[in-house]
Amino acid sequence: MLGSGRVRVVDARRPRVPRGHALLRLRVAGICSTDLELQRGYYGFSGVPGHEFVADVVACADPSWIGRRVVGEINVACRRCAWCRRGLGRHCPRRSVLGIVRQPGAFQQCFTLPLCNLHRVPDALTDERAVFVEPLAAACEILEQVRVERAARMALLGDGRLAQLVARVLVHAGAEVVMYGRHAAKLALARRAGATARQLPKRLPAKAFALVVDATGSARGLAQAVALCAPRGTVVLKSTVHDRVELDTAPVVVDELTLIGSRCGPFAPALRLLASGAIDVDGLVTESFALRDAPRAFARAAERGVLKVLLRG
């Protein structure tokens, strides 16, 4: 449980399973930057967080799902409104969001999600790799929003959890990715994945890239990305930040930049990329903790230089 900046472990009853939902038993879950921002007060959150997970289906109306190992999409849409009818359930005004908005999250032994949100995990894909499906899908969303030409040169600000996955997705798409970060070990991981990785300089090159992705998780990241972006270029904002973000809009207007917010993404491509080995996530897990040790796990995840921290059910 998160509340007032604290992480607590409590005993809870097994949740009721709504119609059309499945009861899931947690195998492994990942702590992401959004979870850390929720702890700091993002969305005024209080409750059970967690939305990156691998779980077993233990109860539901459809017996073919029982015992299946699954991952799940985090937006629970009404499936009836105009947005849902257009296939935009991720923006349903009535939606709840696993571990973020009105939907208790995955950092508990048992939780629920609609059956239609679930995706079966291939047998050959380990839990430690499958737990990256949700954040990898968020990285894949960039390709749904922006056309990335082969050999296109682009900048990526940040070297953390999500930035590492964004780098891998864009390199796989054929882009020449220049990552700017602060941590030598993380930059080395990006180089092994095929990116050009550079220590963040005191002064970034001005107007040097037609496409810039901000995955810093910092309130300063958007302004840095705008400064990096060439006229008529595009800035993709992947950061989730609780702090107030200030931006001088003059360069955006004068240089006619396109700003794109980017959030959740498609699970099917992410599953294929992981199952085929096209995206390698080995080396991205820093440490694992038992669910009962969640306070220590959150403290570890917040340490400088740490990548993915896992919780095991």
Second form
Number of protein chains: 2
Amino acid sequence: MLGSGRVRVVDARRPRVPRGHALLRLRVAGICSTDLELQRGYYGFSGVPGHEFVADVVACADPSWIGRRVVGEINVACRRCAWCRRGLGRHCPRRSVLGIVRQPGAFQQCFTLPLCNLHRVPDALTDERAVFVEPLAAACEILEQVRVERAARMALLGDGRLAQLVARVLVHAGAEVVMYGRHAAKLALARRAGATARQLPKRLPAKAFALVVDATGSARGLAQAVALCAPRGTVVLKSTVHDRVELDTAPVVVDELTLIGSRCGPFAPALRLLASGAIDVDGLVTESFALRDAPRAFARAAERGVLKVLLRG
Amino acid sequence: MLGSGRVRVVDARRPRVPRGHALLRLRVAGICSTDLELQRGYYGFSGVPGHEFVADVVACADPSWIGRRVVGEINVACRRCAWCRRGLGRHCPRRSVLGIVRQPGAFQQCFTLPLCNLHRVPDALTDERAVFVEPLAAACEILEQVRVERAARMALLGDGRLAQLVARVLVHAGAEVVMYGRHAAKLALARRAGATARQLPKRLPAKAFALVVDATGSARGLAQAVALCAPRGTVVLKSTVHDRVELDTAPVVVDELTLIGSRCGPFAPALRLLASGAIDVDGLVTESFALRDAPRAFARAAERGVLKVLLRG
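Can I get the form predicted in complex with another copy of the chain as well, since the one above is the form predicted on its own?
Now the complete complex, all chains and molecules, led by this one.
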């Protein structure tokens, strides 16, 4: 499958397996907004996308992994540089990233990842739930960056794929989450997950929340998040946007706001939250397609009102 | 004197002195970039600007203040709201701000401020140095917001009035400050104050600093600061810009940067730094004018290469 505007199905070749890597056979993969952005030209991407997956280990040097059902961290770090030595391989400047940067992705029958990136999926956790580990980890990253007090009131902009997971993580952390979105059905889903969910009003309440998460995936989200944020408050930027964003920085300076970019997160807590049933992702899958129907799946994922679209290996 | 594009000298009236306020007679005031932005329409300002000053107390309820030489905090807070009770009157939503928001400023013979905003100036501290307390406090605010380790290497964008003070504060805190600016004479001043000062290159070193302060006062500064900032690093926004800023937020998200807006700071440490001689501001005044020459003073302050311009009462 190739990016750069078009989604095409191409002949699969069994990839070369580098030292320390495992050969993986896809069970199920999820299409994320980043995949849609890649298609629009983000990162000048061309290649096989896909970074949310559940797969079986087909081959690797350590026989104990063979046949295991796994999910995998997407940053392939050098493991030698100062960042890696500090345990921050997710920021390794030499990293490749599965399906995003110089690492063929999961939207194919077979692909590879280093063994050290893999996490076994407990038997009781279905593929349809485990495929949410990667984006749920990204939602969990917020808790690594920001102190979320129990009963703290916070705003969440967006009601899409990632926003739904962010809502669940923050509600589980004990926060009172007020989600602002545009889709009644998605807002209802968030409500069932314990959030207060509201149609995005013409005028958002000004400076009303000490913590605001922008998960709109839209270039307008940041300005709305800044407007919602109280003096000395924090705005978490949770979506990558392939657009220049226009921002009036005066309120950021005058109200001394903190803006924090947030990307990939820790797999272990995300896996625990799903395996224990503490976070429920049922209802977030809109439709599943076979890999050969990837172009249709991408088109479906880009439609208004659609949540997670899966590809089956 | 009136803002809104033109600077005019108008007849001074002795102001009414509200309860708890002191009547102040100007000794010397400084023109800051915010004053120039107000003139360009920032905040829709019209009135008497001026918020950096040294003055004598002429009248107030407490006789022990009469005749004292003072500087004054510029945020006039309600002292009753939740922000004020938390000691954050600088963010009181009902505040007025001297010479900026609903509070006639210091560019006149007589003006008023609450007694609780005033700080006595030690006899040994000259007017020409004490007038830097307010902007130096704004520079000190960075140390309230960001942990600056001894010998930490950081970048400072800008070589102007505020950047000069930020450089001095950060050098005094033990940091290795690399200033990027456009004016050889200003860079030389920063070098004498202990900073490494460099002509702004065509290509800034990418992701090279864990801490970057944008004190350019320019709409382009933020994008440059983000480009300079290392993954997981911090960018301090130290200047208010009366422009929409265009920003590619992808590196903020991907590198998980923290952007912090920074405005007014604590007067007490700034006053101590100046009174003890720990921070030297000599050489930062370009020219002084009489109040009646304010239009010329504003024009001078807006010229390229000019640092602080003073108005004398």
